[in-house]
Each structure stands twice: as C-alpha cells, then as structure tokens.
Amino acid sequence: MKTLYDMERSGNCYKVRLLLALLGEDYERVTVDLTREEPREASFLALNPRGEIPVLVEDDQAIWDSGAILVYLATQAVDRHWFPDAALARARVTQWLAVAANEVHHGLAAARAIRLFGRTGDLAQSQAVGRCALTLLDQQLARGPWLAGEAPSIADIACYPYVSIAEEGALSLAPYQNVARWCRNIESLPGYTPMMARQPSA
C-alpha cells in the first residue's frame, strides 16, 4: 500500500493525488501541517531531508519531490501514455516538467502563496512570470489538446494544479482560451478529482 504525506491546499501535493486518482490507485493519506513543527521532526526528515511535502512511501522506500513522484507512478502505470517509453516522447514530457518547476512555480504558485498565505515576495513580479507561463502554455496548447503529445501525460498533471487555481494569485485565465479548454479536458478525464471541494473550470 502506498502512503502519501501531503496537505490538501498544496498544489504540489495535489499533482500526486490527481495522478493517483486518474490511475485508480488506492493509497493512504497522512496530513502534514506545514505551520507546525512536523516537517522538521526527525521522523519526517528521515523520509525527506528537505522537510517538504509531498512524500510517497511504498515498500519502505520514500520518494520526495512532486515531479519525481509523478515519474515514479507513471513509469509503473499500465497506460504508457502518462510517461511514454520512446526517448523523444519522454523528453517532450520532461520539458514541461521543467516548466512546471520553473515558470509555473515561480509565477502562478508564488503569486498564490503571496496573496493567500502571506509569503514574502514581489506579487507583481510573480504575476508577470505567471502571465509568461500562461502565454507559453497557451501557445503550446494551440497546437493540440495536450502539452506533450496526443494523449494526456504527467506533463499535463504537473502544470495543471497551479494553472487551474490561477485566480487565487489574481491571474485570470480569460485571455488564455487554449489553457481554459485544456483545463476542461483534464477535468473530463475518468477518475478526475478536484483539489478541494470546488467546481471544475467554466
């Protein structure tokens, strides 16, 4: 049985929960409260020396970092489209994992963290990076329904969470119609589960 250490409002944790739901996998959840001392306790640091979530544990092995966990789960999946075996296709997916970890993280995720959680940072700068990320995604999605091919992959799962809640960072998806359509495509996938109790994108 897999065990996921996570927090409901974390977009990075949601990436893992979403893929697990789409794969139809059972798992146990352990909530980690980032506002308390839990991530800095020795027992948690033994799982992830960075003291961050998410962490996935299976067969007494801990995997940390949302991107690494997505790769781990997709590599095990029966449906190979989540992380294709072909070298070029796998490289295409990995490119968008990098976008999720950079432009999306430093833009959309950062703007949300500043507005909702009072994190220190330059909101205007984060929003500017967020708009660049949305433009990049919109241009790519003008070419097809998914970021890295003709089927959904972990490229889509990695980028979707913070894009879908961009409004929490005061960024509208209205100018990015290809992105809005892509969000609806993801929300229509069998097994889709929302981050929290909220309605899918209009």
Ligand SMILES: N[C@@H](CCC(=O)N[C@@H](CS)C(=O)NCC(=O)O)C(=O)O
Contents of the next structure:
Amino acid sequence: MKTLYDMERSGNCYKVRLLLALLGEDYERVTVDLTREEPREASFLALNPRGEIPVLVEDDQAIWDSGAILVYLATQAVDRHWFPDAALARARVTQWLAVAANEVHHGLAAARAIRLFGRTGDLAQSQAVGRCALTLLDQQLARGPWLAGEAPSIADIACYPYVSIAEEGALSLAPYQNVARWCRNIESLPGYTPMMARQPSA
Ligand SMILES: N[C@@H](CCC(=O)N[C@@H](CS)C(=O)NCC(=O)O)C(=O)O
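Return the form predicted in complex with this ligand of this protein as a structure block, the form predicted on its own having already been given.
Following is the full complex, with the preceding chain placed first.
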C-alpha cells in the first residue's frame, strides 16, 4: 500500500492526489502540518531531507518532490499516455514538469502563499512570474488541448493545481482563455477530484 504524506491545501500534494485519483489507486494519507515554524522531526527528515511535503512511501522507499512522485506513479501506470515511453514524448512532458517547478511554483504558488499564508516575499514580483507562467501555458494550449502530445499527461497534472487556484494569488485567468478551457478539460477527466474536500452543507 502506498502512503502519502500530505496537506490538503498544498497544491504540490494535490498534484499527487489528483494523479492517484485519475489512476484509481488506493493509498493511505498522513496529514503533516508544515506551516509551523518548527524544526522538522528527525523521523520526517529521514523521509525527505528537504523537510517538505509531498512524500510518497511504498515498499519502504520514500520518494520526495511532487514531480518525481508523478514520474514514479505514471511510469507504473497501465495507461502509457501519462508518461509516454518514446524519448521525444518523454522530453516534452519533462519540459512542462520544469515549468511547474519554476514559473508556476515561484509565480502562482508563491503569490498565493504570500496572500493567503503570510509567506514573506515580493507579491508583485511573484505575480509577474505567475503571468509569465500563464502566458507560456496559454501559448502552448492554443496549439492543442493538452500540454504535451495528444493525450493528458503528468505535464498537465503538474501544472494544473496552482493554475486552477491562481485567483488566490490575485491573478485572473480571464486573459488566458486557452488555459481556462484546459482547466475545464482536466476537470472533465474520469476520476477527477477537486483539491479541497467539499464541506457538508449546513
Ligand atoms: N519542489 C517541491 C516543493 C514542495 C513544497 O514546497 N512543499 C511545501 C508545501 S506546498 C512545503 O512542504 N513547505 C514546507 C515549508 O516550506 O516549510 C515539490 O514539488 O514537492
């Protein structure tokens, strides 16, 4: 059984939860609250020396970094479109994993963290990087429905979470209509699950 060290409002953790849901895989969740400015416990640092979530553990092996976890899961998936085997197709997917870890993370995710969680940083600069990310994505998505190739892949799953909540960093998707359509495409995939569990209505 897989175990995911996770926090609900983390977009990086949501990338992993979303792929697991789309693959229909069962797993255990261990909630880790890393928002406190406390030193990490040695037992957690043994899983991830960076002291970050997500971490996936399977067969006593801990895998850290959301992109690495997506690669691990998609490489094992029966449906090969999530991380195709051909060299060029794999390189195209990996290009967008790099965008997720750079422009999306340092732009969209950072702007959200500054606004929502009081993270120190330059909001205007993060928003500018976020707009670069959205422009890159919008240009690519003008060419086709998915970021890499003819089918959804972990390129889409890696970029989607922080794009879908860009407004929490005061970045509107309205000027990026290809991105908005792509979000709807992902939300229509069988097995799609939203980032936050819906609250029961009162
Ligand atoms: N590159 C890492 C980034 C992970 C990351 O930033 N995780 C955040 C939660 S979204 C975290 O653990 N933050 C703890 C902290 O900064 O103290 C990945 O993609 O997994």
